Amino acid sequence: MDISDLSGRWALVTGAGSGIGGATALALARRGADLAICDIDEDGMAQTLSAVEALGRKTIARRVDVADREAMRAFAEAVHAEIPAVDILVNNAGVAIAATFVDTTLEDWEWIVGINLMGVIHGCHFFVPRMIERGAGGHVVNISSMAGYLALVSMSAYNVTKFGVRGLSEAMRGELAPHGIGVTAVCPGIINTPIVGKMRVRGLAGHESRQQAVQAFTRRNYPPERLAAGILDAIRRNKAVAPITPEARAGWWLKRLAPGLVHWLNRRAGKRIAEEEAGRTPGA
């Protein structure tokens, strides 16, 4: 898809109030696209909206919980009342939880699956059919993660949702190709966004994961604006899977070339967590 000049085209970005979503919305607007955005963070979305409008772009903005089917239906109706279909759909909204499978509650599962996986499904369900009906092509970007192909201990639920997003994207890619609609699963690595600070934590493994993640994100300091540039490039190249950051690319090849090593590292990490859990005193 030619993204050098998106004037007259519409892009939709979920979770556009901050982080990857906000940066991607602005990157698209700078290429000339008009924007439909949503988020549950109204203050953050207002900042993105102001920045997009300052570029002279048309906008549609709504407070939407992507896990809420009826809220997404209403958002789609509002968008399609203004335009026949979007040209670029970016399903970005997401959350995280650091916990082993045993420490993850069923409520946690419902929460993360509702946002990370069903949120993407809702976005595709309510916007892709209109893209097909219009018959002018387009592109769908679903934000997965390097955790969508490199599963790690203490991130079971997050891994499941991101594997699901990648699988959905690859299946849809084949289905939508005859309609001239590309589909990309974007798989970032460590990006400096608010998701870590808002991450749910369960058990010792979860607390360690948060500390490690905060340290890694701080040291890495890979800004969402750089990822947004990678997303636009992935759209241009119509990539099926886009592991954009260096660690994401390394993980992609490691899983393919040395799966035994990945399994060994996971076993080792799991053993360490089990030993530390066993040694933790009650109330510690």
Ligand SMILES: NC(=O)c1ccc[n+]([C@@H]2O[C@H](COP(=O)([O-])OP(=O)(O)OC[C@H]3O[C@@H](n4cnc5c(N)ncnc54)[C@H](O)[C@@H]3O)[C@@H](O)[C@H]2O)c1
Given for the second form:
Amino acid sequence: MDISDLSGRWALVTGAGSGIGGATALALARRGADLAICDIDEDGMAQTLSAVEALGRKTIARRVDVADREAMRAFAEAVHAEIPAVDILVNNAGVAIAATFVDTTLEDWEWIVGINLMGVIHGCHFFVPRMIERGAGGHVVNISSMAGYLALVSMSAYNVTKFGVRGLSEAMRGELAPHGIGVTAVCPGIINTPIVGKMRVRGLAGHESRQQAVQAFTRRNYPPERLAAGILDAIRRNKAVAPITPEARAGWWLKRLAPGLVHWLNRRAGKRIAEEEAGRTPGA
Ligand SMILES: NC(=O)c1ccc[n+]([C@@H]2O[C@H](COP(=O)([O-])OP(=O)(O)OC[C@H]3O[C@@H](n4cnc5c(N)ncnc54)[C@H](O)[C@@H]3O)[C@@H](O)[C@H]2O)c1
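Let me have the form predicted in complex with this ligand next, following on from the form predicted on its own.
Then the entire complex follows, led off by the chain already shown.
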């Protein structure tokens, strides 16, 4: 899709009140797009809204929980009351959890599947048919993750949602191509956003993962604005899967070229966690 000038086009970004969603909304607005945004964080959304409006763009903003089917239906009705269809749909809103499978409660599963997977499905369900009906093409971006192809210990619930988002995107891509609508599963690596500070943690493994993740995210310091530039490039090139950071690209190839090594590293990490949870020193 030509994104050099998005004047007169509408983009929709879920979870636009922070991190990747906020940066992507702003990057699209800088290219000229008008913006429909939603989030459950009204303060964060207000900040994104004022930055987008400062660029002179039109906006539609609603407090919407993407996991809530009826709220998403009402949001779609509000958007489609203003415009026939969006041109670019970015299903971004998401949450994280660090916990082994055994420590993950069924309520945790419902929570994360509801937001990370059903939220993306709701976005596609309520906005894509109108894009098809309008017949002017467009692009759907679903935010998956490096965890959408690398399944790692303490991440089973997050992995399930992100593998799901990637699978959904790859299947939809074939279905939407005849309508001139591209679909990209964006797979970021480690992006410096508040997500890990807010993530749910369970058990020793979870708490350790939060500490490690916060440290890794801070050290890595890859800004969401840079990722947003990668997302725009993936739309332009109509990429099927877009691993954007160097570690995401390395993981993508490692999984393909040396899957045994990935399993070995994962088994080692699982053993270390089991030892620590049993109160023993690793390697003792
Ligand atoms: N930060 C990373 O390293 C990273 C890596 C890979 C993938 N991702 C994915 O990128 C997406 C954005 O994450 P981020 O890092 O910018 O996190 P973030 O916490 O900075 O932003 C997520 C936004 O989603 C909103 N949100 C959460 N639950 C919601 C709900 N039920 N309904 C509507 N909005 C909701 C939050 O309020 C927040 O504004 C997520 O899907 C995440 O899984 C992030």
